[in-house]
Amino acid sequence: MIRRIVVAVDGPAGSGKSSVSKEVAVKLKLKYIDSGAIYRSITWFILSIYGEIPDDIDFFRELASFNLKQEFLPNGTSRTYVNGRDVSGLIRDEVIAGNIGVVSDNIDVRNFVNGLLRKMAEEESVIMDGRDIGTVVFPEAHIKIYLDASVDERARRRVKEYKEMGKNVDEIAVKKQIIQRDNEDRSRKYGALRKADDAVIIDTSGINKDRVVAIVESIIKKEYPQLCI
């Protein structure tokens, strides 16, 4: 009997691939990782040191002292935490977004982060999104699903984010910004967004969150049905 799965939700930016396997894992008793955030925290992580990237960091020489905790709670949020200090927070500041680019596209820092993912899935069963979970992380994963939206819900969907949050924007602008980073995503030279050969496509546009969330929730419990976590 299987004892622990790894379920792999990768798509596009805007796609709802984080909100919908944060509730799926609190459904599921899964725990939920945020690779994002891991990614996000090495940027802090250098900026709090250096102010900047610097053009000739060594990123395998920096990561010998970085340390890395993350908790998923029962109310569907998580928490990082870097060398002990909680970074959730911080690591959600424009400036990360700025530098993130750079960090996230390193051989070196790509490498130290499919470790990390692939540590943390070695305990329990776990569900976690990105943009090459099921491709280059984990491509022996249990579950795949690819979680897809036209440009145009998307580019909703952000508005409406940043219309809670208090911040108007130009919805042609936002998507814009859509598809640059969607163009970017595909051509990466590493952890290039590509969809898995084995993959379950489930297109969101149009479909609000909950639906999303129980057509996720029944892949999972139709392939393991009698699963121990």
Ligand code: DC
Contents of the next structure:
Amino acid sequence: MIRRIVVAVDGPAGSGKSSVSKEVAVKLKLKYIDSGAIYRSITWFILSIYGEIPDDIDFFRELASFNLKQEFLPNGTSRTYVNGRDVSGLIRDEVIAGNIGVVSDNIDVRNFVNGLLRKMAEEESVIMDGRDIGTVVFPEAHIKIYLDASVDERARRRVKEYKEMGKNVDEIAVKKQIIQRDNEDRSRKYGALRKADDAVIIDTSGINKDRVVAIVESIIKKEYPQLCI
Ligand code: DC
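Mind sharing the form predicted together with this ligand? What's above is the form predicted alone.
Up next: the whole complex, starting with the chain shown before.
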């Protein structure tokens, strides 16, 4: 009998991974784990000590005093704590996005994060989103989903999100950022964004979130009906 399952959800920025994963998690009583928030938290942690990412930083040493906790609430919210401090809002700042590249490219950081992610999934069924979950972190994941959408669609979604936060942004600039992030994510030396051979691809362009949630839910239910109440 299966004790727990791992659902890996990978895909590029703006493909809807986190909102879809959270909703599926609530519906199927899985724990949602946000791997991007961990890379963001490490970036925040180093910036909070040095104000910048030093050129000669030894991530391995710095991470010895980094303690992370992530919780997923029944209402579908994910919160991330670093050494007891709630950083969930702070890690969404643009300064983090501007400095995260050197952090997420580092092999010591990636090994550290991968270890954390595997530990977080030891005890219960999880749905985890990221870039390399189905390829590197859990190559044996029970279900692998790869969410994709066109650059234009992803740019439109980001602009909408910014507007909802009261920020006015230019769609062309957002589109450029997305293309740049795609290039960074796909060309990373370790843990690059790549579709696992056995992942189900869902192109979410032109499909609303509820529909994508329903598709992912039905894929999991079909394979593991005993886990779903
Ligand atoms: O999903 P996100 O935008 O919160 O991710 C933040 C950054 O972390 C993004 O630049 C890519 C990186 N990341 C990664 O390298 N591997 C993952 N599994 C998740 C995120």
